[in-house]
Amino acid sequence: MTAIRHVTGTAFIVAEFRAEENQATTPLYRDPIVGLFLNDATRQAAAEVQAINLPVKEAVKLRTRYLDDVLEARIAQGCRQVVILGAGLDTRAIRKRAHGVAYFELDDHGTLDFKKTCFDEQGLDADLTLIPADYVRDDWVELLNAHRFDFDGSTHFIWEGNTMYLTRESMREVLIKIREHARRFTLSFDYLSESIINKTTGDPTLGALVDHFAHLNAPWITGIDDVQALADELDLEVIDHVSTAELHRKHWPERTIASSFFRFYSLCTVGPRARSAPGP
């Protein structure tokens, strides 16, 4: 298998989640793909974070779910560019092909170059770009600029497991780049409330969490109490606000929802702010 330096470790925890809803009887959804990225030492570290009973596994399951139920949504009104920022190793560009969409997808070179050679090695092509980019720190809009990304074109968005390790402004920058450059956009990300940052939320699995998360050098830092206050102040608009817990009850009705994380764990989409047509 090709190596896996330079690759953070994080995203092969998140991937051997993913990987394992297709061993379920009725799964939220099928990644053949992911498979590819993933070895004895990536089960070893995933194994490691679920023996302390995190609900972390569940909750990326979900939003999987939810973001590609989104996806398909976008693509089927007419959405002919995809944005993914921070990737990692996601495999939206092969398992949700559309003919005339492009997958544009923005990451460190280390990801970006290992993704490529496990595509390359099993022959799976895609109408997808890979930018080598820091998007917090580089220019990522000059950089699709760059890459013949169509501003005026209709694009959706995705932002997976990204904010919660941003400072606040940064996280605020990257959504007014998005409203200021692109003329007819979707977004979709997750966030966490602040109480599980600030570790408030009264239940103490939680603030073990977010040290575990922090001891693996990935800290949560910033969290969304209220998304709608946050897209009002930036003239977005909220299309659609879900916790993991209702995701919880609307796909596994028949499993318990066993820790509280899953209430303060959350994703939405947003869009540019219609305006009213001029009077008269």
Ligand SMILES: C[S@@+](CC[C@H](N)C(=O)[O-])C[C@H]1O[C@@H](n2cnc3c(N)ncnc32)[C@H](O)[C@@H]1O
The other form holds:
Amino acid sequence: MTAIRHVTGTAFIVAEFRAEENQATTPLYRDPIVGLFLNDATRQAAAEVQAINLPVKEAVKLRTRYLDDVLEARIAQGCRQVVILGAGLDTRAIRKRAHGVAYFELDDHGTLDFKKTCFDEQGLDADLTLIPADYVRDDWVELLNAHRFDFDGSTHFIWEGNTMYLTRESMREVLIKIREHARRFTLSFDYLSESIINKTTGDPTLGALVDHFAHLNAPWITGIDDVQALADELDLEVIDHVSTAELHRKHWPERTIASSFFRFYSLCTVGPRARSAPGP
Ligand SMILES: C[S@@+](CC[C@H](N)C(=O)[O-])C[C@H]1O[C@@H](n2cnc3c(N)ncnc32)[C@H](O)[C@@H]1O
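Next up, the form predicted in complex with the named molecule, please; the one we just looked at was the form predicted alone.
Below is the entire complex, every chain and molecule, led by the chain shown above.
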């Protein structure tokens, strides 16, 4: 199995965190599939992150719910293709399957192979195309093309738990490529603030998290302070953006927000900028 190190390994830690919500009395979501990917090694890796005593697990649960909600809304609006970049152990192709909706997932070969084996062993079937690729280095537009992706079709992209691991340049290139090639799309992604990366939040406890991910060889290197400015620069429209602190207040109003981390970790949904009507 993939080692629980490097960016690839972080998918297994996320899967552990996501799975735990199944035990909640009133869960934010249900993921009956994710348990297939878990074992002693994933439990151990997740426990090591938990030992830092910061609510990463809760943040993963909140982001899962946000991305589920946007996806459901997009499918209800008629979106027929879902592309998941750096999909890791995402199970939405099964959990959120809908008639006529095709899922495409990109991640490294080992992760997707492992996932396929787990699904096959359980006889789980979905309209899911697994595309092994490094979406920074490989031409993923060409790869999608080769897998009968319809660039004219209405598409929702999910880019979860990825932006912080990329260089700023790679992050921008992904956004530009989506804008240039997908004509009718929305894209949801999560992002950390730059102050987390630079350890300038004023909350010294947060530095331990940055150090831990660096220790896992999966350093957090890029944050976004002003998502609206980034969208303006790249000719994108921000449809929605929300901090995990706001999601925390919305979904868990009875719980105290235990860490400033939630203020520095956000999600957004963008789309192509609406063009003004051409002049005479
Ligand atoms: C933190 S995990 C998140 C997995 C999943 N999106 C989720 O939230 O459950 C990051 C995932 O992104 C993948 N990833 C990061 N950079 C990638 C790249 N350039 N090409 C393909 N996959 C990438 C990793 O292999 C890993 O599975």
